[in-house]
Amino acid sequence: MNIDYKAEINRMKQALDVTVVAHFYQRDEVFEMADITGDSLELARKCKADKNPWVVFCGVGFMGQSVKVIAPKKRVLMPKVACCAMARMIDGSYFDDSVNYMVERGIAKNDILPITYINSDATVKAKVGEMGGLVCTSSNAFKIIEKGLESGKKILFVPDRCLGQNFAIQMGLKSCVIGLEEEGKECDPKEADIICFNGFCSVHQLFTLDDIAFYRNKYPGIKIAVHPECDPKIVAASDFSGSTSQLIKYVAELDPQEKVAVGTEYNLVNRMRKGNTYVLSSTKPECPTMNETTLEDLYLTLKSIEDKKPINEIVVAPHTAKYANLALERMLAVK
C-alpha cells in the first residue's frame, strides 16, 4: 500500500495534541513538516513554552532528553533516537576523570565550575548540575561563560574543545585542552581560565584553511562565515563566526549580490540564500545522525500516538532529571 506520508503527517498533526519539532540540520522533507524549528537554544525554550502534551522531536538523542528534563510532564518521542557523535565522546566517568585531572594538579573541586555544551547526555548534564554548573549552547556560550567567571572559579568546559577554545580567545582568556598535547606541554589547569575536554564535532572538523584559501582565490572579497565548533584556526581565518541562528541572520542580512561561503552542516547551508551562498568544503559536510530521520519515521511515530502504542519514548531517570534540569534552568535564567 502506497502511503502519502506528508498528507498523513498533516492529518495526524491536526487530530492529535502533538507538536513536531525539528533542528535546522534535519533533511528538508522532515524540516518542512515541523511546527517548531530552530537551533538548540531556540528549541529548548520553545518546547518548554509549548502547550501540547506530546512532542515528536526530529533531531538527536540529547535534544529529546533536554526537552524531557525541562518539561517532565510532556511525552517526548523521537522518530529516530540518533546519537550525536560529540555527545558520545563524554559520559559520567569521563567527566569525573576530567574533574580528577584538575584536582590532581592542585585545583580544589570546590573551585571548579563545570559548563557543558548542550551536545551532551543527560547524565553529564546532571553531574554538571550537581556541581553548581550550567549548560550552554553555541548561541549563548559567551554569556554563560561570562556568568560562570563571576564565581571566581576555574571553568571546566565539556565536551567540545573548539567551542571552549574559541570563546576563550574571543574573551581574551587562556585555555588548555585535557589530553591534547600542545607545543610539548600538557594542560595545566593553574595556568588556564577555561579547561576543555578533548571532544569535537566531526562535521565541523571537515573545514580547512585550504577550503578558505580556495574560495578567497576564486571569489576575491567573498565572506567566510563559520560555526564556532570549527577549529580555532578556521574561526580566526573567517570573517564571521556564530551559532546556527546567528549564521542564518548574518547571511540573510548580506547584500544579495555578496558572495559568502558557510562552514556548517550541509542541510542548513543548502536552505540559505540561493545563488551566492556556498558550502565551505570540498566534501559534503552532512551530519550522518541528524540525517537518519525520514518522513516514514515521522509518520510511524505519529501513528504510534494515534494507535495509543507510542514508540521511541524518551525516559530520564529521576535523579538524572533533577540535576540535569538544574543545569538547564541555570542556562535559561541567564539573559
Contents of the next structure:
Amino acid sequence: MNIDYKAEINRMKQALDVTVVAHFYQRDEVFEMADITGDSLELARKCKADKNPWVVFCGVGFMGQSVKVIAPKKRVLMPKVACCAMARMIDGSYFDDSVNYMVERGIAKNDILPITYINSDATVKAKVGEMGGLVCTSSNAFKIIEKGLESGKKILFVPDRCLGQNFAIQMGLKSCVIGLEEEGKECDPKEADIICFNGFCSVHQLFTLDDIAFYRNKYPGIKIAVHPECDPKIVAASDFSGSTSQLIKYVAELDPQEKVAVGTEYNLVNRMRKGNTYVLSSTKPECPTMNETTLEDLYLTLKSIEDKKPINEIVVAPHTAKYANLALERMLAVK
Ligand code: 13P
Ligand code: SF4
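How about the form predicted in complex with 1,3-dihydroxyacetonephosphate (13P), since we already have the form predicted alone?
Expanding to the full complex; the earlier chain stays at the top.
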C-alpha cells in the first residue's frame, strides 16, 4: 500500500494537538510540513510559547532536549534523535577537565563563568547552570558574553571554539583554545578573557579562504555571508556573519541583482533566493545528522501519537533538567 505521506501528515496535524517544528537545515519536504521554523533561539522561544501539548521536533537532539527542559509539561518527540556532531564532542567529564585546566593554571573555580553554545547535551548545560552560567546561540552570543562579563569572571566557552573566538574578536577580547599545545599554541587562562573548548562543526569547517577567493575573482563585488561556526579566518574574510535566520534576512534584503555566496548548510542555502545566491563550497555542505529525518519518519512519529504509542520521546533526568533549565532560562531572560 502506497502512503501519501504529505496528505497523512496534514490530516494528523489537523486531528491532533500537535505542533510540527523544523530547523532550516531540514530537507525541503520535511521543512515544508512545519508549523514553526527558525534558528535555534527562535525555535526555543516559539516552542515555549506554543499552546499544543505535543511537539514533533525535526532537527538534532539538543534542540528537542532544550524544548523539553524549558517546557517540561510538553511531550516532545523527535522523528530521528540525531545528535549534532559538535554537541557530541563534549560531555560532563570533558567539561570538568576544562574547568580543572583553568584551576590548575591559577583561576579559582568561583572565578569561572561558563557559557555553553546551545549545541550541547543537557548534561553539559546542567554543569554550566550549576556554576551560575548561561546558554547562548549564534544569534545572541554577543549579548550573552556581554552579560557573562558583567560577573567580572573568566569566561569558559564550550564546545565551539570558532564561535567563542569569533565573538571574542568582534568584542575586542582576548581568547585562547585549550588543547592546541602540540601546535605551539599555549592557552594561558590568565592572559585571556574567553577560554574556549576545542570543539567545532565539521560542516562549517568545509568553507576555505580558497572558496572565498574563487567567488570574489569570478564575481567581483560579490558578498560573502557565513555562519559564525566557520573558522575565524573565514569570518574575517567575509562581509557578514550571523545565525541561520540572520543569514536569511541578510540575503533577502540584498538587491535582487546582487550576488552572494553563503557559507552554511546546503538545504538552507539551496532554499534561499535563486539566481544570484551560491553555496560557498565545491563540496556539498550537508549536515548528515540534520539530513537523517525523512518524511516517512515524520509520518511515523505523528502516527505513533494517533495510535497512542508515542515513539522517540525526549526524556531528561530531573537533576539534569533542573540545572539545564537554569542555564537556558538565564539565556531567555536576556533580551
Ligand atoms: P542556528 O542557531 O544559527 O540556526 O544554528 C544552528 C546550527 O546548528 C548551525 O550549525
Ligand atoms: Fe551540528 Fe554542524 Fe550539523 Fe549544526 S551543521 S547541527 S553544528 S553538525
